[in-house]
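Listed next as structure tokens is one chain, alone, in the form predicted alone.
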Amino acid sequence: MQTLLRPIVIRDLQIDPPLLLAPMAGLTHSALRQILFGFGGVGLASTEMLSAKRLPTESPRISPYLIRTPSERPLSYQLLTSTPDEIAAAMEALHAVKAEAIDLNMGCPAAAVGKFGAGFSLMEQPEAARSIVAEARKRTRLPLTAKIRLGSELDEAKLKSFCTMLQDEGIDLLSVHARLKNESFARRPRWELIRSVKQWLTIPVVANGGIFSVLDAENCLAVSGADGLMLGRGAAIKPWLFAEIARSLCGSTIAAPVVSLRVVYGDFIDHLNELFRPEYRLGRLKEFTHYFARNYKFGHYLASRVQSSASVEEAGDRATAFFERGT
């Protein structure tokens, strides 16, 4: 079998394979990474977006941001800020729960991110994203990256610029979400733009958007040239996913997965249980349903079964009934 992708590497930090999961509000918490792990495949991971500001006082042991387990690794932590001045602290807090990387949020499009100059709005910020990726630089000997979108609108000449400004700060990988800011899911998304990307750095340039499948992977990477693929929501959907790509597109020498659609999503609960405040539960229960469910042709009676559910125990029991049927 060819191999079609060759770990990155990127200071200390080996991603081997090169597949890293992209990180989703609700969805990317310990719960989910120990599934993912589970399966193999999983080159990085990645934590919810943190806030920089909040972070400093977060608990790890409570904290549903912050909780993991030794299984979970190698693990990037994503920050949301807008200011240089939230750094220092924010730094040395990752640096106290032993984070293998961390990732500057550039591209969440979200109104009530941009509304404090965060996310996107830093590509439309550059020099706000020179000095808080220069702040970063100064306050970490750990892989720095950065994940951003292709920008507003189609062009060229300012998204290169904004790319290799973060190359020349010090940003070690960039992720590209491979869509506009104001482009829906629904959009198919614009790999041949991330290959213009990759042709301007030099620094690893990982493909995120639009991959579901093996062969979406396959597709992805012939048009865009990226050094490694970030799956987000083909991840949440389909937890095996990262081992089905590894397998066939990395080499890797993983075990073929076998699925039980009704055993992951028991897991899933059972982490949930034992790892989360009861009022931290039902909500990443919901999130994670709604992407889940569509593994099944009646998946939305599972989906608004359990959101519709007033505890965790009630939804598991919902669920439970759901996969009786054989639905």
Ligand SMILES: Cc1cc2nc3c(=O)[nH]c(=O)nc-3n(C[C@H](O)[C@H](O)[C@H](O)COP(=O)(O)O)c2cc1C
Given for the second form:
Amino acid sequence: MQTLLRPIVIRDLQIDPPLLLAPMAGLTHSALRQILFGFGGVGLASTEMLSAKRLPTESPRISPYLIRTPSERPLSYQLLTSTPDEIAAAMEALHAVKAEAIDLNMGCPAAAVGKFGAGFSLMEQPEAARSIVAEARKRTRLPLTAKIRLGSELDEAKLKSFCTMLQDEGIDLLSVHARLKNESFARRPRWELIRSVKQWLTIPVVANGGIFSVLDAENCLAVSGADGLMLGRGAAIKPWLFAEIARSLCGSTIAAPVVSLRVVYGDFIDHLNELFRPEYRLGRLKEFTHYFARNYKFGHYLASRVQSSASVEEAGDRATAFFERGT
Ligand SMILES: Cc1cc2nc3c(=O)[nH]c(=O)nc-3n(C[C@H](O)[C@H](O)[C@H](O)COP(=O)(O)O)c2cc1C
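Requested next: the structure of the form predicted in complex with this ligand (the form predicted alone having been shown above).
So here's everything in the complex, that chain up top.
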């Protein structure tokens, strides 16, 4: 198989292979990231979105959003903010935890986020977005990236002007979730529009949305011409997918993943128990199981048994019973 993707270098950071973990609330915490790095093939991992307002008061030792082990490197921290006023203190906190990169969330379409002028709503307020990027650029020398959607409707001129503004203000890499604001995850992603974004910009462009297999990755690259790929739900369903794509499309010589679903699930629970306070464990196990259960034909049964569990121990016992039936 020919090597289709080359490492991305932004400032002092080498993203090799150019396969990035998408930020996902409730999912891309230390427990999942450790499993992903264990299989290999992750060029840059991510936290979930972090409130810039709350960040300065979070304890990196205790906060489930900030806990991180030495194996999870390099790691990008995603900021959610609506105002440049929150940037300086948030950046200081991210420098203190030794972030390798900082991402600005400009794609989250949730109403609760939009209400405060953050996430996707920044794409509708380019001047607010510009002032946030300008302030962030002034406050850090770390690689500064942004993650966007395609817009609220198909409007290439508007999208172009937003993307070039981000580049002009000093964004080092742009990730594009190839959907419009209100398009559901069930809809086919519009990878072809990423090709336009790529033509407008000189910074690396990373394609995101709908990559669940090596074949999807190959198709996405062929259609988008992107410099790198970002995996979200696919990483939670198949944490070894990065390794498979790295070997197939990036010329990586890492070991072929040897997968035992049961071992992956057990490791995930162990990491939760080792790292997180008890009250932070069960919700994260349920969220992960919602995706991971898709590896099984009758996975909805596993997911619903875990969903109705009252503790991590009960969920673990129910999962063990499910695995022993060999479903
Ligand atoms: C459970 C969940 C949580 C998410 N949280 C975030 C987030 O915190 N920040 C963000 O920019 N996008 C978030 N997203 C969007 C993903 O980063 C990604 O753009 C989307 O899932 C499409 O990629 P995929 O098809 O590979 O999953 C989230 C998606 C899911 C499913």
